[in-house]
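Heads up, the chain below is alone and in the form predicted alone; it's given as structure tokens.
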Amino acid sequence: MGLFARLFGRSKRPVIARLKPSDADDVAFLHGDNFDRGWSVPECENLITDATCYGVGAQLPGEKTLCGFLLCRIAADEAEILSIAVARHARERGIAKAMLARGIAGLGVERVRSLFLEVEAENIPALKLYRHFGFEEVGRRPAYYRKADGSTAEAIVMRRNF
């Protein structure tokens, strides 16, 4: 990382920790800012407190709010990434990568053997991230996502075995 980035805070590493109910406001904001249909605060709180869910949040040093989150749901020995989001001002700093690494480690402790996700086929940065962690395409869902303008987008279903 260059001198400019270090001087102006881009080298600050996020603190990654398990989500807690008090993070629901931040998670709802981040989800709404990243996706066409955001989750409400009560929906986020329910997911965070659900015993079948595993979630982590990222916070940059000196900031009071989360700059990212990852939420997964566990069923038997499988899990699915429900959502992962990073605040616009915090992108391209490795935050999603750090959260996904922590999430995979935590799910491994929970004895998860396979991790699934769906990602919009045109989301190249996300596809690159998932492939970095060993996810492979296992299917496609045409017209799966509905966009704000009424159009649809294809989803790629991916899996990573532990």
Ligand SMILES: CC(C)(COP(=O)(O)OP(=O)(O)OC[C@H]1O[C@@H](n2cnc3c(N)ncnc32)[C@H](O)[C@@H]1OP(=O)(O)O)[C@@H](O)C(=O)NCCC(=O)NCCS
Contents of the next structure:
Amino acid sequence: MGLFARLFGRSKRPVIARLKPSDADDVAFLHGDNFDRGWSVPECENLITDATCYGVGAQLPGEKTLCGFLLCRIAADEAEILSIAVARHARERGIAKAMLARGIAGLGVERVRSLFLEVEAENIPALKLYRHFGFEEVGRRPAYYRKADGSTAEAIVMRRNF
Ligand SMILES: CC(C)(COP(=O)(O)OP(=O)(O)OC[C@H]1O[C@@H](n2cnc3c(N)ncnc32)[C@H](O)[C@@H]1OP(=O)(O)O)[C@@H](O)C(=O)NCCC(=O)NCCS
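For comparison with the form predicted alone, kindly provide the form predicted in complex with the ligand.
What follows is the whole complex; the chain from before opens it.
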């Protein structure tokens, strides 16, 4: 791809919208491409249609599939980020920030007062994303993640009050 195409392509703004059941294929693909434990299409469809879940997807103009998704679960006035991922070709252009901004606004409307998440301690892009939105560390879980190669990784628990 030439310089002009790269620059032009990167300037395209994604459309951010609530997830719908027909997005389950794209969410399952993105989740499987980014995490060791994949989610099946039916699992994704169940999450998207679950009344306690709040999800948004991102789509770039001209693309047929989602380039990112965010899924949260609400319990009373708290919520948890279950997963967020952006396709490799669409990273570092603010798509995760756009989805999280939309998610935080939507959860606020649902009367959520605190949003929690777990993130691998070495995941620098994700930590930068969460700190950008004012999430603060509230705990650590050593050896919380088990990776495909058998090694383990520490989780940081973060919270953002609304
Ligand atoms: C984490 C992830 C969702 C970020 O998506 P993204 O669309 O590229 O993020 P954005 O472009 O909105 O940038 C968010 C912040 O991360 C930073 N960032 C993004 N990619 C980065 C990288 N490779 N290295 C360093 N910082 C990076 C950005 O600079 C920005 O920080 P800033 O506000 O200080 O400028 C994406 O890397 C991803 O899908 N990773 C795999 C799945 C994952 O780890 N999910 C999180 C699980 S807790």
